[in-house]
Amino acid sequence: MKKTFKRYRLFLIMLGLYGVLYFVEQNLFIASTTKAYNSMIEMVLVLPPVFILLGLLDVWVKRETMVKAMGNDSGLMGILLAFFLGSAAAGPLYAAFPVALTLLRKGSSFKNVLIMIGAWSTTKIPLLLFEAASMGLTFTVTRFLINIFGILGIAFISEKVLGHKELDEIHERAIQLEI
């Protein structure tokens, strides 16, 4: 019981503060409750398909295949595949993290996982089309190129700074993590 309380203490503190908000500022309480409800509905609609696809990925794609396609020695093919997975993905950024965990468990390199998350957050194809229509093609291409170099820079620098020991530890924690 004590371990459970310790684990959820921040949540319980926030819940208590939220209860106080009800008595102090009811309009703000109602507005935040509405936003929280809408966010929960969005998550309920987005996450089940993501988890179904992750289950299929986990069952259908062998670890050896993932290591070859996106592992440490995958080279340019792994980078391009990571960009494609992130850019073609649907859903908000929080849906990318279970995908990233599955990729790490299957043997994808940390660099390629970071590239996938970066692409998911900034280079989605529908976003690029909307942006080109509303902001112009020059702006979209410029932002896209800056994002590509930024994503690659972050991924390569992160991998170099962390080193082999830390990267191995990240992979081990991903494998051992209970979902």
Contents of the next structure:
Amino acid sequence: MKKTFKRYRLFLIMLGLYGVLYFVEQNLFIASTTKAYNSMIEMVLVLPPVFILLGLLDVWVKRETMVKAMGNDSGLMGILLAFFLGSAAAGPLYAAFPVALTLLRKGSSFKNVLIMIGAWSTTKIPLLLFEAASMGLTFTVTRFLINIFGILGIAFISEKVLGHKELDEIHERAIQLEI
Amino acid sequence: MDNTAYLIAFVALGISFFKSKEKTLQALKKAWKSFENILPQFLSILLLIGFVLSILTPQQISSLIGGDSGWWGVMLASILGSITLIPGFIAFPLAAALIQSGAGYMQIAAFISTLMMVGIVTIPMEIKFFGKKAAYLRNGLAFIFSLLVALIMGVILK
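Please could you give me the other form, the form predicted in complex with its partner chain, since above is the form predicted on its own?
Entire complex below, previous chain first.
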């Protein structure tokens, strides 16, 4: 009970601030609540399948399989798989973090996890179609091409900068986190 | 789009259930556990999004990052994009509307790119998952990269 309270502390504080807002600036309160509610609906629509698939992946995919597919020596195959996983996913960027955690636990390299996150944020196929419809094909294609290089660049540079010790710590942390 | 994800999840669940009832139950338990574990952060983020989106109206944004705002506008657009969390299905029509009402391509490219890749609001969550250094590094690199995207888009879409 006490632990639950502590975990929800920030949320309760923000609820309190919303309460203050209600008395101080009612219009802003109504606008904020509406927008928070809309975001929540969107989250509720998108998240359940992501978490169900995560649970299934956790139960069915053996660690050795994941290490082989996306681990340090997975090469081009791992990179392509990471791109595919991220592009096929649905949901906002922060929904990618639990997925990243599961991949790390199962032995995926951090580089491939970063590629997955990058793809999740920018190369989702339905989103690209949507982007093309509102921003035009030139804008979309240009951004897509630059992004592929950017995602790879960010992943490779991060792995280089972090080095072996820190990468090990990231894996260690992923395994020990109680999520 | 959402339906596809549900369809895949249900088909996968069906196959899993057919193969092993216990493992499927275990998977669902894990799914719920990981969801409940980040629920507090999700709820806090939702309230924050609601508030931030309410103070920053599209009109305000377009007055700040118009086509003539140059690198100052690009920087501002990048910072706005890093802070705000707008889903893509809202962001792209918003971006199109902003361009029609005078925002520049360079600024909009910076805004969209940071919006998608940099998350200041979600950084505590990212730190919890990957550690401080990795989280700051990823967001920092993504921010620099977004400026680069803006530069290239600015040249190409003149």
